[in-house]
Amino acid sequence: MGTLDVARVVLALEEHDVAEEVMHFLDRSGRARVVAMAGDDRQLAEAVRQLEPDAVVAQPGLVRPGALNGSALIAIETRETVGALRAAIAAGARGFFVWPAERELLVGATAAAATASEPGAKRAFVVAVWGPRGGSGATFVATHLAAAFARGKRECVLVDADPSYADVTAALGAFPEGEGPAPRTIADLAPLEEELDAARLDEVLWTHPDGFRVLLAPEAPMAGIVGPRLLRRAIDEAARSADVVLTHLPRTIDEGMRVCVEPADRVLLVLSLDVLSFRAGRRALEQMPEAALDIVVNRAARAEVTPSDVVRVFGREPIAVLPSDARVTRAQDHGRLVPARSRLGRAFDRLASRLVEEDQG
């Protein structure tokens, strides 16, 4: 099996102290390793010259037409001005980050230039399940989704992004009632951040009946220990071995949420049929304008609120209406999924064949 290589960063920053701070946290990320630093446009163009690195990160203003030489731009700033947005998007810049404040999206944008260090390394399909409004479903999606890759013969892991609420547990009855060793969760491997790989993530992985595997996020008390870092690490390292990784996110638009987001090939955005939940998702497509948003409508029954509104409303089919069950509830108050064989199962068949297909088309 492949791996992926760390991101060769030339560093180009005016202020030398600014510098060394973000060299440091790139080092420290495991995701990224700084080559050079330079403090000037010649500096940095003789730089990237000699070492040809995966990126440059740099103030825009030090970046002389011409001088990437094919390298991803990835454009910093202690503070966010109308100048410095138009100089990234003059020098081609691929992300604009703020110092400190954004410097979690930063260390994603920067491992994503990164090169596989074998042909044909492995990564997986990774989708993002979003629901910005409680109770449209997203667990539900997410789920039963990963229930229908698992059914179509992929390798899938389910990462519960949302270590606040740790829905997924209750939805899969992950913890067991009475006595019984409880299954590891991702605060188990807080600890071991810095080193993470995949065989270490595979030890705290919990394997449903159905097939495939989660990564469970901690009951309340450890959830404080769950950093946006932590749970990058472990979608970069699930991806690594797994067919597909589908990431359970939570509601709000944070920076946890955002790294999250940013190695997604897929997102869904789960709504149900109701004017609330119509009003979140134009709310949600606003402030994600970048994200690859796919509509997925859930618990779809007869109501004034039609699928039919949803190309109205947002402008796009959605890519799959999953029909409304009574045993939905049930079947979720006991910690279990809905029949592969119902009208439902099947339709997350046909949701998780159209994502491949699409994938691979």
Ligand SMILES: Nc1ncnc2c1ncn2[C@@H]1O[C@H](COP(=O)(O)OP(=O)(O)OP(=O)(O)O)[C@@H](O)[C@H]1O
Contents of the next structure:
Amino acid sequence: MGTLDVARVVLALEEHDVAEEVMHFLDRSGRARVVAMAGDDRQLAEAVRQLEPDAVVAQPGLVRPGALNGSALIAIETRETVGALRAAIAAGARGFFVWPAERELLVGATAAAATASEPGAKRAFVVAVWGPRGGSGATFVATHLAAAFARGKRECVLVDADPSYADVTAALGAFPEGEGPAPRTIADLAPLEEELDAARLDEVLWTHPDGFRVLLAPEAPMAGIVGPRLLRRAIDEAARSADVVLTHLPRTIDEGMRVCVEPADRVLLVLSLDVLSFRAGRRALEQMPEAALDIVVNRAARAEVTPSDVVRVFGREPIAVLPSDARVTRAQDHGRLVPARSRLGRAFDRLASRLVEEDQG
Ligand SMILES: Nc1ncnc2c1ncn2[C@@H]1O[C@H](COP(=O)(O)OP(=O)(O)OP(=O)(O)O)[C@@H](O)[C@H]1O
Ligand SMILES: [Mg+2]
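Instead of the form predicted on its own shown above, give the structure for the form predicted together with the ligand, please.
Then the entire complex follows, led off by the chain already shown.
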């Protein structure tokens, strides 16, 4: 990992013991380095002025107006209170994290501050695909959208961020060829977590015949070694070289899932037209009010619930309505994608273009 990746941080917390813990954790992550500690608002303003850090990790109450001097603020507290949240928003914080519960997220947000300020660093368009209701088609959408981006001449990396089930492997037929070795997976990166760079990531990506690359999830016995930090490192690294990074999220809202949502420019909420899917979507929104969500209606057919209900319930038009097609399950069961020249294939081409337009506009 080049030194450019490491965020220079000024840390400001009133409680010395907590400050020490946070400092050690950030330093050990290899992705951030604490260059100064401040115990009050005056010390903080002074340290920022002198050191011009990438990020200020601070209790929002310690940040005086104007004290940030262009550095990114990452708010931290040991308890989540309405007052602290308000202060964080007022101070313009990029994120608010509870210590120690959300420490991996804290590292991710802090490291991202360095990447953002690094001149010339490419940052891919990052799209997360999420099906809060099981079976709504998250795996189907993620895999077909990756192919649509590839058709649109965009270099796309699909990351299977659901190590427990690794459905992308089956949906794409990413199995060994003949007697050949099994494709490599994100688990192969675990020992290199701290030194992960473009070349190491490149070595483990599996290339789909349609021209996109995939960071596969491992076999079941290895699923446990794919933690939130590794997932986040892989996404960030992929975003440095690709045009588009697509993440295939697990259904559960846990830390591993949240670290993948955080860097996403858009989150596609895949819903089918039924009451439980809508209910899951509502619950998802309530738990992630900060995410930039677009709704994709999948398996649309004649039903009691219609796409216009999306507008009524979610207050926004779906970004895509994908028809139900009996060929989908057959294709998926054989590790194949539905042909590009089909109604569904074209619907994915339109979705990919719309997303790119949103990104550019
Ligand atoms: N547009 C569609 N038309 C017909 N069948 C579909 C469509 N989309 C998905 N399916 C089928 O529905 C099932 C669920 O799809 P998929 O596995 O993509 O959903 P998921 O949200 O990833 O599910 P899980 O919660 O199990 O991960 C599969 O059998 C798939 O082939
Ligand atoms: Mg799935």
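Residue numbers count along the first chain shown, from 1. Nothing here was measured: the structure is a model prediction, and the numbers come from that model. In this text, rigid core is short for the largest set of C-alphas that superpose within 1.5 Å between two forms.
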Residue 86: after superposing the rigid core, is there a C-alpha shift of 2 Å or more between the two forms?
yes
Core-aligned, is the CA shift for residue 319 between the two forms 2 angstroms or more?
no
